[in-house]
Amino acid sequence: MNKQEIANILEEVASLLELKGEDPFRIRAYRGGARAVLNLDEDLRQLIREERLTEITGIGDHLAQVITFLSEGKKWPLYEELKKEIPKGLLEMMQLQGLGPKKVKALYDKLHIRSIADLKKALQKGKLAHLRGFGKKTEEKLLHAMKLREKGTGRILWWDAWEMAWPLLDRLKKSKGVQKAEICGSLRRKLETVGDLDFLVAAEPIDWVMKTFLGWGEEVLARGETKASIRLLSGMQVDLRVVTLDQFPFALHHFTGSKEHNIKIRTHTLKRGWSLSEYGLEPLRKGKKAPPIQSEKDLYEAIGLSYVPPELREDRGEIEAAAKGKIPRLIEEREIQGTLHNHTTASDGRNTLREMVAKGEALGWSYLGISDHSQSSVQANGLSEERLYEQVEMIRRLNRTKDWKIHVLAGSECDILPNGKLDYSDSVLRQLDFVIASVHSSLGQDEKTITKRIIRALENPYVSILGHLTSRILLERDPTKVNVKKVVDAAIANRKIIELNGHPKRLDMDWRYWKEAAERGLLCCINCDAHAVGDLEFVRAGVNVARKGWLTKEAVVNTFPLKKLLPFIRKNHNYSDTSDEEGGI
């Protein structure tokens, strides 16, 4: 088992124990172990071989034994017993927004509800309305959550799909007879969620790679001479198409592009006297010879277009831009100099300030912003003014030690209260290097109210960045009803930055808004919303979305070096040049 599978089992055991009403300390231990495994920077198998698991924070002797046991593919007796004892459907119910272990247990004990299907029937009959702790409003929320779940059924987050796909791609490339192999489909286009995994292979002979591929499946869904589909143990469908080496660039283009992009490309190609398919480029007139095509770049050039990166192939003006040679050079992950939206153990993060800083330096960044939650976020252990001042002072001291090359910026993710005021007074906010203003409460406000609320926050002179604009949680929670255009207008008018939250569950502001907004002068900050050291790598997901939104390096402030970044995030602060060098606190 890999670390993701082990972490999933530890998390599931914690949830099963919660449903039983077991000791909360034991539950937290398993949950903490799951996070520790998932956030490992070192190779898990090497740690096990060297008997160093217990050196990891959150992993004691017992958990080390369990992790070792699971890594060897053995069955964990506790896990097996809990699965037999507790209906599987109860765990699925806990994934619905608004249903925690206590409520799921109450539904099971009092109404004998064992699955989401049972719950749906009970809701349709109004059985929960009079149940203690529920009521009519809860019924409405649960019905909405179920509709959202059904809408997202069969799809997973891009990040999770990528974690699944790249080891398979690596194995395909190493398979006998394989000449080329690539990921295709929505995963290659970097869509927020993915329905299945698509692989394209050029191989000779075909038999070997097909046999290898079919052996990976928990279930074989379809098989043919050149294509096959399997279902993995996780439930994910994986499709394979095998072509010749000559066909590879055409097939890669065909199986990557959205349907709309491909239709428009074919129309464009026909006008130029060619017929394009997944197998090749054919002239419509006799005597015309196709140029040699060895890559997608060659293909685009042959039909009179500049190369269109996979992320842009959504039929949103990319073909017209390519015809004029105006596809921009999109931002790249290596250009990111640091991120600003990061949490520590001071609020609801899982790593200390020093641990987060050390990881930022290991990533090669020049700076790292710390923005723990503000005082009204009680559920996230938000910082009182006194605790915030203590953290600011700690960051000042840390920068002065010169222990790291990376520079640490002191900020806050400050709640935008329901009336649009900020959670700290201006006298507090002006002490910070930057302020991220975010909505975390009263998400059900109507569009006019929540739009006005956000705009009021953007008008505050000490706000630098607007965080996760719509507060959406992909596959779990709908975006708030906000007028994005009006918010973008207000951000530009007030010279504020809007965050592109790179957390795989958020990816907010949505990529579909960025092209127009950036053309009008809006600046972006790609952030991780990191709550652990491993989360800092979410910057990759943020860059994916930025590329889908046509963003260039120039439009993203955290590609700027520190001296250039500071004026953008401190416009309304009266800092001297000296204080800038020392951290400006």
Second form
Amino acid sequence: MNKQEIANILEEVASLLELKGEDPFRIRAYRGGARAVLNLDEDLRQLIREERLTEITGIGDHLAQVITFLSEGKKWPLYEELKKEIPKGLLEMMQLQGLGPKKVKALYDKLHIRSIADLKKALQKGKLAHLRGFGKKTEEKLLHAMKLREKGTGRILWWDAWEMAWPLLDRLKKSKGVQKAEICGSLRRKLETVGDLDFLVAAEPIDWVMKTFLGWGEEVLARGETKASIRLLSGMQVDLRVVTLDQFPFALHHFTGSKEHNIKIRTHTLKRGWSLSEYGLEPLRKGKKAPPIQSEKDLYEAIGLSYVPPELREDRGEIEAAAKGKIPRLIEEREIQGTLHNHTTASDGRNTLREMVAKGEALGWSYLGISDHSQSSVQANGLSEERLYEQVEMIRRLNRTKDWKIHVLAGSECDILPNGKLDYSDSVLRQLDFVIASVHSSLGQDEKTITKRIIRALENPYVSILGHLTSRILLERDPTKVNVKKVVDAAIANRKIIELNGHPKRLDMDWRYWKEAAERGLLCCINCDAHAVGDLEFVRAGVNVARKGWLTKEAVVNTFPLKKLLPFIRKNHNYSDTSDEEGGI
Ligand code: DGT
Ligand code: CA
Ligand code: CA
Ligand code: ZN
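Target state, the form predicted in complex with 2'-deoxyguanosine-5'-triphosphate; input state, the form predicted alone:
After this comes the whole thing, all chains and molecules, with the earlier chain placed first.
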């Protein structure tokens, strides 16, 4: 069992105990354990081997035992008992927005609701209205949450799909007879959510790899000589196609998609006198001979196009650009020099300032911005002015110690209040190195109001960056109704940066807007919205979708070295105010 799977089980046990109304202390311990496992910097297996698990904060003797047990693939009696005792549907119900363990328990005890399907029926019959603690509002919320869930059925976040897929790819590659193996489909194109996993393999003979693959299935959905589909225990569908080495580049291109890209490419190819299929390239007139093709790059070249990276294959002008040799050199993860949207234990983060800084340094970044929540975000333990000043002072001191090479920037993720004012006064904001302004409340405002609200915030001279434009949570919460074009116009006019929030659940502003916005001069900052050290790796998810948005390093301010970055994030500051406090820049 890998660390994701172990964390999932700990989390599930915590939820099951919660449903039983058990000791909150115990529940918190399992939940903390799940997080600790997920955030491990070191290799889990090595920690187990060296019996050093208990050195990790949040993992005591008991948890260490459980984790060791699970990692060896053994059954954990407590988990098995709980699963028998509590209907599976209750856990699924807890994933609905607005339904915590107490409410689920009440529904089960009083109305015998055991699944989302039961709940839907009860809602339709208006049965919930009489239950204590379930008003009209809760009913509406639940109906909406259910609709969202149905819409999103089957799709999962790219990040989760990737975690699931890469170990499988590894196993395919090691399987007997396999010459080449690749991930295809939306996962390879780095789409924000993924419907199923697609694998392509070149193998000779094919029966070994086929057998291995079918063995992973909880259920075999389809099987043929060269293709098969299975369903994993998690419910995810996985497709496999096996081809010969000669066919591999053609099949790789075909199964990477998108469908729209494929259709356009085929039309383009026909016009040039060739017919392209998943098996090869054939001349329309006899006598013509196709050049040797060993890679996708050869394939694109043979049909008169420059190579199109998978992220761009969405039929958004990439074929036209490739025909003119105008595919840009897309941004790469290694070009990122730091990120700015990061939380610490001062607000709702799980790691301290020092821990976050140490991780930033370990990643080789040259700067790290700290942007805890502002005072109105009470639920996120937002900082009062006084606490913000203390933090700024702490950061300045930390920079002076020269304990780290990385430079820490003192900022804030300042709420944009419902009327468009900021949550701190200008005299506070001007003392910061940068300000991210974000909407966290009144998400239901109509388009005109919320658009005006955000534009007003962008007009504040001390705001540097607009955070997660639409506040969407992928597969969970719809984006706000903001008019993106107007906000982008305002950002450009006020010379503000818009964030590309790399949190796998956000990826906001959406990649579909970036190409045009950047062409018109908008600058991007790829952030992690990190609430723990492990989250700093979300930068990869941000870079993925930045690439889908055609962004190059010139359009992304956090590829700039510190000296070049500062004028962009503080351009309206009066530099004399901040005197020599930033020594060392
Ligand atoms: P997903 O799974 O919904 O996230 O999206 P994809 O793009 O992975 O779609 P999937 O798994 O149905 O198919 C994988 C690729 O196979 C797809 O991107 C392009 C290719 N493909 C599938 N069906 C068709 C088709 O009807 N026509 C063409 N030209 N290509 C197809
Ligand atoms: Ca797919
Ligand atoms: Ca598929
Ligand atoms: Zn936020």
